[in-house]
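What follows is a single chain, given as structure tokens, in the form predicted alone.
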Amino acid sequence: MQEYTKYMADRVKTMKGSAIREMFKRMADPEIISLAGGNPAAELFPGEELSKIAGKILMTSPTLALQYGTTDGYPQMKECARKRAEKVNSVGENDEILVMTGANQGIDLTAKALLNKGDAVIVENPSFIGSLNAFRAYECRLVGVKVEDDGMSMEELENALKTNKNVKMIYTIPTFQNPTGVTMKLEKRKRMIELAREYDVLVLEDNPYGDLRFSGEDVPTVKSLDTEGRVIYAGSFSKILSPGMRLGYIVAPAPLAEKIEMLKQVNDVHTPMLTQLMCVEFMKKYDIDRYIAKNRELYGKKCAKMIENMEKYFPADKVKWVAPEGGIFIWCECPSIEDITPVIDRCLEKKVAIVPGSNFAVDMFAPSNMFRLNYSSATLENIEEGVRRVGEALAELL
């Protein structure tokens, strides 16, 4: 076999694949219970409704659905995205909306438009591996700031801004953060805007889970607090409609949006027209907020079920976690050990999959005593049995 490493670009040589993806390869075994992924609940997908919509579009408007579209998005799809962003006051006077093939594409293209080799990006530590790898791909420096029970540490953020050169951007998932599930309190969001202004940096706010609150009170987005056009906002339809449709959007100041649009044109020309049209018709025909309410109700039940069984089966005083008010994740820490890897392996032996914390760390090669649980995609029965098996592994190894 040819040795291809010598041909690879330096920027990808150190990139590490997602442990979640690797686990999926091992989960062909139907006996394995997955608490590892980040998939929405499949039972909520409006398959029948979308099937009828897709059929009608292909019968009545085949040329529109199957022909090239505009790079910035089908106009009515852009309006759907605008309404979702306006619902949380996240569209500024000088902002433009760009439809993306998933919010991940928007994050990647924003990074591509902004980051030079050697620039620093301040990120929550831990954070979403997809975004971390996007930043790594552009050869920037990741500066991690710890995530506290109420969001990113503002003291550490200020220190990072003071002590690092060439900081270009702060990346944050302030609402039901991935992987920790925590929500940044309002005072911290205001302070982040103040610090961004003081140190003249941009903020990229990623908000894929904001619609999934099942307890507590809504907190204004960081973007809604911005008065200077410093915040770029990434939104998604994946968690409220369907991840497979690959529909997201970016809200950005017009000069930056223009560059991102050019990069998207090179990247994939445009987001598929069929899925854009399907989303538009679904929004016209059905009450999306009523549909989201069903998501919230189910995820609230699943989260409560998981916590109930964590309290029942996890060894007392050996595992710490913060109960989320929404989203789809619970983050766990085992203070008595340094490396969770043996627990992960023991769980797989017991036919249950969870994700190690190192997967979300700025230093992905350092040992981690943390792990992430997902409750959205498993059934209530599998949540109970899966947590029981994880509890057995923890009790055996802690």
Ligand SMILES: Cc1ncc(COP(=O)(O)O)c(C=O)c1O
Contents of the next structure:
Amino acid sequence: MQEYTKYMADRVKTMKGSAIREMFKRMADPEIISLAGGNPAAELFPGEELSKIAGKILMTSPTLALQYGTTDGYPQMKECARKRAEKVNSVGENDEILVMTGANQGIDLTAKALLNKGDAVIVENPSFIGSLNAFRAYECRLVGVKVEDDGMSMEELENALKTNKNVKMIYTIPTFQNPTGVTMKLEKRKRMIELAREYDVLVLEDNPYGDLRFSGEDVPTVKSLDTEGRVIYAGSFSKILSPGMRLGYIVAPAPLAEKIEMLKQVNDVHTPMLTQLMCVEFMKKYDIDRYIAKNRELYGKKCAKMIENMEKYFPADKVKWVAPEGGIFIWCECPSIEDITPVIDRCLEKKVAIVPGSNFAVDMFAPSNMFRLNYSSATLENIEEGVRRVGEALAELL
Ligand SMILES: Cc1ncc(COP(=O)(O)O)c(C=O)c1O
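Having gone through the form predicted alone, I am curious about the other one (the form predicted together with the named molecule); can you provide its structure?
Okay, now the whole complex, with that chain kicking things off.
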């Protein structure tokens, strides 16, 4: 086999793949209970409805569905995205909407449009690995800011803005953050906007989980508090309809949207027409908010089940967590140890998969005593059994 590293671009040499994707490879074993991924509950996918819709589209509008489409998105799909964003007051006067092949692409192309090599991006630490890797790929510096129980630390954010050169943007997942599950309180959101103005940087708000609240009160999006066009907003249909359809969107001030659109043209020309048309028809025929409400109810139940069993099976006082009010994740810390890796390995021996905290850290190579649990995809029975096995591993090793 050739030695290929010498051919590789510097920007990919140090990139480390997601531990979750690696774990997925091992998860061909049907006995493994996964509390690792971020998959929505498959039992609620509207498969029958979507199969009828897809069949009808291909019978009645084959050319539209199978021909090239426009880069910014099928007009009615753009309207669907607009409706979702307007519901949370997240479309400004001068904004354009672009349909994206998942929010992932929107985040990647926004980063591509904004970041020069060596620029700094301030991120929550920990944060979503997909975005962190996108920023890493543009050879920028990631500056991590700790996440508190009510969201990113504003003191640390201010300090990071003060002490780092060439900060272009702040990337935040303020609602039901991935991986911590926590939500940034309103005062902090307002402060973030003030700081962005003071230090003249942009904010990229990523909000794929905002619709999935099962307790507590909604908090306005950061975008809705922005009066200066500083916030770019990324939305997704992955967690409210289907991730496999790969539908997301970006709401951005027109001059930025124009550049992002050009980059999308290079990247994949346009988002697949068939899934855009399916989403449009689904939203015409069915009340998507009712469908989302069913998801919320189920996630509330699954989260309660997980916490009930964490209380029952995790060694007392050895694991700390914050109960989320929505979303799909619970973040756990084990203060008595430095490195969670042996626990993760013991869990895999017991056929349950969880994700180590290092996967979401700005410094992926530093040891972490944290891990992330997901409650959306496993059944209620598997949540109980999975948490029991994690509890056993923790009891053996802590
Ligand atoms: C915080 C966050 N942003 C973006 C995404 C990607 O969403 P999409 O499926 O729309 O690309 C995810 C997916 O897990 C996520 O957790």
